[in-house]
Amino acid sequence: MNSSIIGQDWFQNTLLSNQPEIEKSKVLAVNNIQAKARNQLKHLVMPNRKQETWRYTDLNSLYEKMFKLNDRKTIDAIDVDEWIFPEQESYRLVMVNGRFNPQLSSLEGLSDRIIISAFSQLSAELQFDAARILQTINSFESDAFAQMNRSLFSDGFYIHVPKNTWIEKPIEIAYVNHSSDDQVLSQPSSLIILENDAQAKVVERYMSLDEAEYFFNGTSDIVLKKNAHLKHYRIQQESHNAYHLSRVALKQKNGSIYKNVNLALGGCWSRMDIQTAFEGQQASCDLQGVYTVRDQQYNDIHIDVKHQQPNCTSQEKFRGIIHGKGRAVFDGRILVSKDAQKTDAQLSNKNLLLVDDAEINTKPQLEIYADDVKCSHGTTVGKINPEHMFYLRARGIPEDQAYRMLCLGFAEQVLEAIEDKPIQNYIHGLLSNLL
């Protein structure tokens, strides 16, 4: 059967089987989001490998399964201290199966001027304001999975930092996925807004309590106003049986700064999409990440940076460590419109293959319509340098330890971009244990 038809059936069945789980909201704007997305889905071609953005993605294993929303918001017998970054206090929101868990969350000491909340906990007035903003954002309008997320919209987090406000402590968002029997569908949709001259640090962590099989399908929209500054760390360390699909849509105004570091380690099937749009001058965007692939694992990174205004800078630096018989995909594009003069954009993707039959599909792209720019892109795929390995072995270092040291050194070029030592040490430990 045609893969597009299979996809159409899968989306339709998923929506129909989950519709009773969605309560009609008291906020009209929320209902409008759901209705608009359901209508949009009717007119979209379902993701399939004939589409360029899904060319390297095998969706068959996903389409063979049926996932269902689960209203379980509690977790039994868990030590929350295992999640907290050592030596660092934070504001913390915990989402269980995509829905807010107040018992494990902590917002003690938060100023009344700052909003850090689950969407479901907002007042009707704030829900209306947030939903109205979400309605105006259409970065992933042609993405069927994003429209499915909106169609079944029920919860997520909402962060609003007023102008001239700096949040010193990190904001930690923990997505914990847990399932005893059902194949759970987790569907959070979130919004971050930093007003003029605001600063914040957000750490999103995607975790599993067991080897549960589930589908995480999340969307985060970020709006940075004039001179706002956001550090954004995303750590995906999910079950070996998990399906993970997440999107970040970023809009930047004049002078705003966005620094993002992604770590993609887990899941049997994982894809992350980031779209950046410059809507003001003198803005800066720094996207970096490390992804790994083990046996029978698929890991996919898609980056789309749109320079629509002059005098903006962007850097995309991603490193892949392929240590098993799996497959990785990196698809990065920088688009410079004709009005985006004085653009400085750099795109780099490097991959380290540790086994002979691993696979990496990498496609860096530059699309330039301006004539006064400084842009570059490049990619490399290679193995461990035998001379480096000989150097370490000659000094009595065991082979497995030498491999680990060389891989960590390869990833360190990205990890050093994390300015917060507790977070950097935590990520370094995750990578070291994995390798």
Second form
Amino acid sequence: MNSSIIGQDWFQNTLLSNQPEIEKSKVLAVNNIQAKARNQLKHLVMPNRKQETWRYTDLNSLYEKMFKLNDRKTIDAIDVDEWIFPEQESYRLVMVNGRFNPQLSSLEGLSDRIIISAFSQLSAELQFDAARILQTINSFESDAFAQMNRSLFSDGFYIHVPKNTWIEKPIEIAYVNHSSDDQVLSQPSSLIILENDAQAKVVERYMSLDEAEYFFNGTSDIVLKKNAHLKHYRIQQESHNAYHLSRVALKQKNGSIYKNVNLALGGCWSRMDIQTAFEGQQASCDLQGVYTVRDQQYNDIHIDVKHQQPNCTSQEKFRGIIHGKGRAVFDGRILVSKDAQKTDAQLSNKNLLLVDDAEINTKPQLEIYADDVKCSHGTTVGKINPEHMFYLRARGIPEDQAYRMLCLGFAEQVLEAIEDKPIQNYIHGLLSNLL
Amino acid sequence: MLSIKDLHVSVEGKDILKGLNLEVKPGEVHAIMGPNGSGKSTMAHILAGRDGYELIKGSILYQDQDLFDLSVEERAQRGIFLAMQYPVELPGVNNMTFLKESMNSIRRVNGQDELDAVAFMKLVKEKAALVELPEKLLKRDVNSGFSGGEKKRNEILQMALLEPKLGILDETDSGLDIDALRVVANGVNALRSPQRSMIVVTHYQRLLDYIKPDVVHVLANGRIVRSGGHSLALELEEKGYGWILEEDAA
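Would you mind giving the form predicted in complex with the partner chain, to go alongside the form predicted alone above?
Following is the full complex, with the preceding chain placed first.
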């Protein structure tokens, strides 16, 4: 059976087995989102390797598994003991196996002008607002997994920061999974809107309490209005058996600044898609990240930056540490259209290969139709320099520690840009434990 | 301290050291001079344990132990320090973190307590002042964007922190101007002690005006062809290496 049919069957079965759960929703806004996505899906085939953006992705192992939405009414009594920020100094939103968990969340002291909430906790009116915005944005229109996320829409987060409002406390979102009777399908959708001159800091963490097998299929839509400023950290630290697929769709108005750092560490199969579009001038978008690959792991980063307006700046800077016989994919595309003069777009992807027989597919793509731009791209694959190893060991540092220092040093080219110390320290810790 | 006997070493099939003998006692400073390609740096590298060299025959005893039984880091942990001719830049590795990790790695295996951040900071600032290394360079990545002189000073700073038993300076003077040379030499002289030995590898005599050696050796064609006092270095300065090579060939 060819892979496109396998994918279609898999999706139909997933839809069918989750139908009872979906029908429970009495909320019109949710039903509308689901219905629209299902309609869109009629014109799409599930991804397969014949499609250019999926040609490096092994989907069959995913399509062999069946995942179910969490139908439990009770709230899981779990404990998340690892947070980046102390409770009093942050807002917390927690989703466990795809369901909002109010016990673990905390929004103390939040001004009622600001919305930080699970979709399911919003008033009917606000649910309709959010649903309408999501449908208008209609991100990842032709991505069947994104439409699958919408067609089985159950919950997500809505963050709305009114104009000229700066949220000083970081918002720490944890998508937590743990083993349960079924292999869980976790499908959150979040929507973050910063109005003119608003500022916020959001950390999204994708994690597991054990070695659970599940499929995380999430989307984050972000809209930055004029001069809005968002720092967005995403830390994928899923279980070793997890399938992780997450998308970010970003729209930026005049003068807005988006700073984003992605860590892709866990999962047996992981793919992050980021699509950004400038809808105004003088905006800047900074995408950075570190990914690691261990034995049998597949880790994929797909980025699509569209410059359709003049005078915008974008940077993509990703570092891969391949320490096992797995596979890494980096696909970074920058499109500069005819009118996007004075664009400054830089793309760099470097990989550190620590084993033989690993596979790295790195594919930088610059498509430039404007004639007055500053653009560059570069990718490398290299090994640890033996001179560097010798230098550290000649100063008494044991071999394994020297190796770790050099790997962290390689990642540091990205991590040094993180302005929030607690996040930087947390990521350093994660990487040290991993390598 | 160190006893090298009849050392024969080759690199990629080419013989570099051909019967090198050297005895260094505690507290002594030995200068190794010689023309380019004579094997000076090879000798320094062999002592630190760098790979890429093939031992044909001969032995090196360090504190009565066979040096070839020890890994690179074990040698450092037991007090061998090589100040490199070309210190590498380590992007992403913070200089302070590196110095602390190095120092504490050595302290750990020698049964000493690790230094805490405060004590380490105090010590490193004191030693940095000794080699006139600007404090801002401590916060940068190891050697990254350092000038030639700053890299060499960073080497001597490491030596000052690690307090080795045997310090080997591999052409530390190369590329230095007179001011930097003086600073580096002062740093080295401050470390001289009756227990600490040093091997100063250099092509030029000038460094030896500042670091007065006990013995000067001329290494040529893979062997030590002549040894003497400081006056030998002055003679080489005046007459070059040609006459020694001729005498050796005769």
